[in-house]
Amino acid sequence: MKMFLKGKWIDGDQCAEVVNPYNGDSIDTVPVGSAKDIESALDGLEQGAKVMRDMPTHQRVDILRKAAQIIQGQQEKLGRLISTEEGKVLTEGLIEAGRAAETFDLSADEARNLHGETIPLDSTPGGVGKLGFTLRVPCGIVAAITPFNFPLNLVSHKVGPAIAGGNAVLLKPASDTPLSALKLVEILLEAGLPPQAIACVTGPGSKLGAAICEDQRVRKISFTGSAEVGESITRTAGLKRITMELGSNSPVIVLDDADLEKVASTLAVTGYANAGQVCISSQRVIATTGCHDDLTDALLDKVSKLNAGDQLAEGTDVGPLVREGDAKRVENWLREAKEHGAQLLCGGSREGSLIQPALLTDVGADMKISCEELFGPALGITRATDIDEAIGLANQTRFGLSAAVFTQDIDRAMRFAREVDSGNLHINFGTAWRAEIMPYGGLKDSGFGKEGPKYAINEMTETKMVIVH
């Protein structure tokens, strides 16, 4: 596939193979872009700024409601694509591919209720006689920098709601996963877009990174990553409107008066969809005392059954990693583990990109598998004594961004609410869950800012204050 800028599809000096992950098999090209094909994106980006800025709002929503159904009606095309770019099982990316087409129809909606209010100006003496009220206005250009784990839903996040405040936008998708975002670029121009409101250049981070965010005329940036190219990004950006989704290695805190059929069902699919490479998989299990020994039984009798192998063969439950690299490297913080005293109850073998599901027991809080986060199919239990240990041993992480408790206890669930630093809390479920209309995003070093179309256009849009004297 070509990459599109300034109304067109070009290639580029070089180009990168995109492979499937378990194989290795390449599906297609796409061009390495260097700096200067961000700079000249950006100088066609300035016109469609205006483009958008001055088209109706009732046009927006004509262009996203139908870039919806476009999506709905390739959704097992999209779904397959995903999952062979990407390495996640083919249920899940045509789950992706649905929830892709929610996100671009409730940006529509939300484009219709972006508006200002009134402000009593007369409730100081010297606001008598005055108006005032509020316009919102769009960003201008709006820079998507994307991962690869969820290769067309979080772009969609990104690109629904620019659209929708009325922004252009230059897209730069994760290197191993361009070719959704690509199809996406297709769609939108099929819907109506146009071709001046979007960019999408592809290529390494470590080349393009530095010159979307030095760029003066990128005014917001929206970042889904790691948590150490977040803080670079902000770093480079200087005075820009940022959003940043970063990492977590989420803690579930299960008590004793907890369902452990229940907990351990759950845990067998938050732990270890896309093959854990999720923001919010369930990472760290602390369990009290009372419940820890046949918790651990009920989870290997779940996890032992999770069959890892080809993403778009039926029966695969878990696929490939996204790079064998990865892979690697959650091997050996498996190992690590083991030689710190975890005990490794199953799984953890590696086959090229695949790891076996793994559940260990034993984990202590200073181990890596979980004070970092794993992005790998695994889960730690760690045992805590009571719900005030659980809670601090949860709250023992520079992460914030999803969390979750397990008890009959409404007190103590509430109290889990309060006192767990999260942005995102779970009752009786894994951490893994997401809405495509909630506020999502992280405390601590997991970000800032929120993403879902509502809260994302009101990042990607800014206020005008209007005093009629």
Second form
Amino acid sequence: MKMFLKGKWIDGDQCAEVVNPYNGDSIDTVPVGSAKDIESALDGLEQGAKVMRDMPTHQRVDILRKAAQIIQGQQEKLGRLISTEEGKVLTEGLIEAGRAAETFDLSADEARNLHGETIPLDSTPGGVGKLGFTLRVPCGIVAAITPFNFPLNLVSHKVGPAIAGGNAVLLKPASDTPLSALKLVEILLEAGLPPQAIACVTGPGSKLGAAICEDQRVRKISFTGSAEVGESITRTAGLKRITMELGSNSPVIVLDDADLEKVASTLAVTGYANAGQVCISSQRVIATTGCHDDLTDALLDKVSKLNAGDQLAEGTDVGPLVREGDAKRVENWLREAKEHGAQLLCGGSREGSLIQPALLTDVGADMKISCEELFGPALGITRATDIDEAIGLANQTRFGLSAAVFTQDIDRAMRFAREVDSGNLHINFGTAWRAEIMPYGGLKDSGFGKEGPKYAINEMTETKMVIVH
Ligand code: NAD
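Right, and the form predicted in complex with ligand NAD of this protein, after the form predicted alone?
Next comes the full complex, this chain leading.
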């Protein structure tokens, strides 16, 4: 495919192959963009930002609604493209495409809800006789930098709200999975988005990142990706508005009174979906002594039955990791955990980019598979004596994106919600669950700012205060 800037589909000086991570087969090529392409894209978007600022709400709503309908109509095709370039199993690809349609539909709803408020200036004697109200205005140009693991829906979570808020968008998709994003640009143009209002430049972030983040014409950066890259962006961005959706190593506390069959069947999904390459993937299972052994047996029964293989083949539960290098990293971390005393109960072997779904016990809080983001198909179980120790272990991390507890006791569940430092808190389900409508984002090193169309629009618009004297 070509990249899109200044209203045109263009080739770059060089191109890069996009491959199926399962077998390395080439799917397509995309241009390797340069800093000059970013410069040129921003020249075009300056004009696009003016067009979007002046576009009436009903037109923005129509574009977003139409985009949702086109995505829905192409769900099958888009789902297959997502799975092929990213590696998630086909059912997950189809779900992601369906969710992207919902994200655009919600963005359309929220475009209508964008309004200011009147301010009671006469609350103090100096304000008597004056009228004050606020206006919500677009940021102008929003830069959307997105990760590989949800190549359509996480792009939609930035582009949908940006358009709803009346902005132009510079999109920089992940280098491994740019095709779904480029397809989305085609869909938006078909839905009636003015061509000047969007640009999509493909290529490595290391080459394009500084050109995007340093440019004064970008008023807002919305980034989803690793904590390391996120931190480097905050250093180069300077005086810009920033949203950071970063990584995690999500804990799941299982207390003695939990329904262990339900816990095991849930965690066999929330720990292994997309081969664990989900920012809210369940990673650290913290089980209290009374249920630890039974839970381990129940989990082993489920996890050992998961089929790893070709993501497009029927019957596959877990597809490949996005790159062989990532699979090697996961293999090494599992080996390191074993060397430090963890027990590998099943899985863990590697063939190319495929890792057999793994389950470990006796995992220490200081092991890499516990304290860093694993982003692979494995769960590590750690024993805790009681809820106090379990909450302490859950919080023993620099991350705070999603956490879960399984218990029948409402008081203990509410204690978990109050005391665990996490942006999302699940009671009686795994950590990897999200509805497009909810405010979604992390605490601590998992980032700041919220997504979900209503909340993202808030971050992609600014407030003007008007005083009538
Ligand atoms: P990544 O940080 O490697 O890359 C993310 C994006 O940043 C890509 O488009 C990449 O090209 C770009 N990039 C790289 N270097 C850059 C630079 N110096 N300046 C600007 N942009 C740069 O992440 P990834 O491997 O694609 O995705 C996995 C990570 O994303 C995980 O850490 C995961 O937890 C996180 N993630 C978070 C959420 C969330 O909502 N919190 C959702 C999905 C993924």
